[in-house]
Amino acid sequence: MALFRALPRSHDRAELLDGPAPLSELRENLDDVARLNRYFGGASVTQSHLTRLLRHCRSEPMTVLDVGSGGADIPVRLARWARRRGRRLRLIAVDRDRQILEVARRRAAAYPEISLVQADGLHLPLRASGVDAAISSLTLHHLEPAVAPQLLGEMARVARIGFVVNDLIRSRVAYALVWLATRLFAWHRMSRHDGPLSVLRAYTPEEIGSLAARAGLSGIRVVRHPLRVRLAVVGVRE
């Protein structure tokens, strides 16, 4: 059916995150995000394929990278629930942009478990399987194909166990769900005008098999999470 179809990907459509803004308004727009991880499950997507990729690890503490952090709630989140198993777990937030990581300290201020470093997801500042386990959310579809393949080598890279890349379905019913929830459950301006770009900006699980290839990486699995409007790519260290 043609409303399931998948759309034309977005080349020539920049999101307002990605550009010069004050600090207010970042701080509501990624207020926003992380309500709609929360809600629609989004953050869910991420802790369930990293808590499967984390179970046989036995390093104390665990060591958990996430690139392209944005305002912490996912590391937040992560930080709550090994707390509440009893597990130690440290937290490396990274993000490009110094503004976005003064909102994201606000955020993690009462979690000293989760660091925050500002560098360039393309270029991480770690060694070789330095970490056991990265993440990504939201944030693959930022980047064009001709640096996208450098995320993902990136992150393999730095990944002892594997990593876990989340983002969001690009189809029509995809993009309807979005727009719709942006407008019922976001309140900033960017948050609705970025939403449903980042649908169209995403990449299919074909697209991203080839991306995969493109930085040397091979089983790469996708998964999709059709009612959460997600996909996880999940990458495992042979």
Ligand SMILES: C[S@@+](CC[C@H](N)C(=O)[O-])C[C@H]1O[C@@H](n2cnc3c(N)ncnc32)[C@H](O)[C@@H]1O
The other form holds:
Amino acid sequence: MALFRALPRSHDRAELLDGPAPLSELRENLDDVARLNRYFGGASVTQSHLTRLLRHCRSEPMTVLDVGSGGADIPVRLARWARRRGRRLRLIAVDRDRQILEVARRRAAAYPEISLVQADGLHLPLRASGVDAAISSLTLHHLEPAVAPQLLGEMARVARIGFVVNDLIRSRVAYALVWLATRLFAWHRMSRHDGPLSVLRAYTPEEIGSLAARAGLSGIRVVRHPLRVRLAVVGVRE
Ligand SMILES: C[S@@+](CC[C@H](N)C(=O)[O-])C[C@H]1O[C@@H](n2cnc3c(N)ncnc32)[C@H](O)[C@@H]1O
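Alt. form predicted in complex with the named molecule, vs. the form predicted on its own above:
Below, the chain from earlier opens the complete complex, with every other chain and molecule after it.
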């Protein structure tokens, strides 16, 4: 049915988050992203796949890398989760943008287990298998097809157990839902612009399959979560 058919990927429009913006605007936009992650279950998609990946992990502490961490809402959520369960978890939140890390610094101030690092996800400053798991949320679609495989390859390289990449589903229904959600629950103009555009820039499962193949990765799983308008790419080290 046409309604459920994938839309062509948008490659010629930029998100406002990718351009220069004042710190106050970035903060409001990332607050909106965090709220939408929470209300619509995007953050729990990452958390549930990650906890499954780590269920047999015996490292003390476990180490999780978050690539394209934005305002660090997901590391904070994971830190709280670990504290509640009495698990020792160390989180490394990486973002390429210095100002965005400033926003994250405030949000993560009460969580010394979260380290903030300015780095490019395409060239992670970590040794192979340097962390137990790597996650990334709403970041893959920021990368064009020429470089997106490098992000997957880097995450697979540094993660000893596996990785979870969470992004939006690209469909007409997803576009309509995100458009509506950003009108109802996102208050900043950047969020209203970037939310629906992010859907149009997201990759379909088939496209992700070929990005992963170009990264030399086999055996990845793409799990759709249509009610949450998300998909998760899960790679497990053999
Ligand atoms: C929409 S935000 C997602 C924030 C967060 N992961 C979340 O789900 O709330 C995308 C983030 O990816 C970052 N980013 C984009 N490309 C990146 C790259 N190559 N390396 C590191 N960070 C990147 C941006 O700076 C931005 O903070």
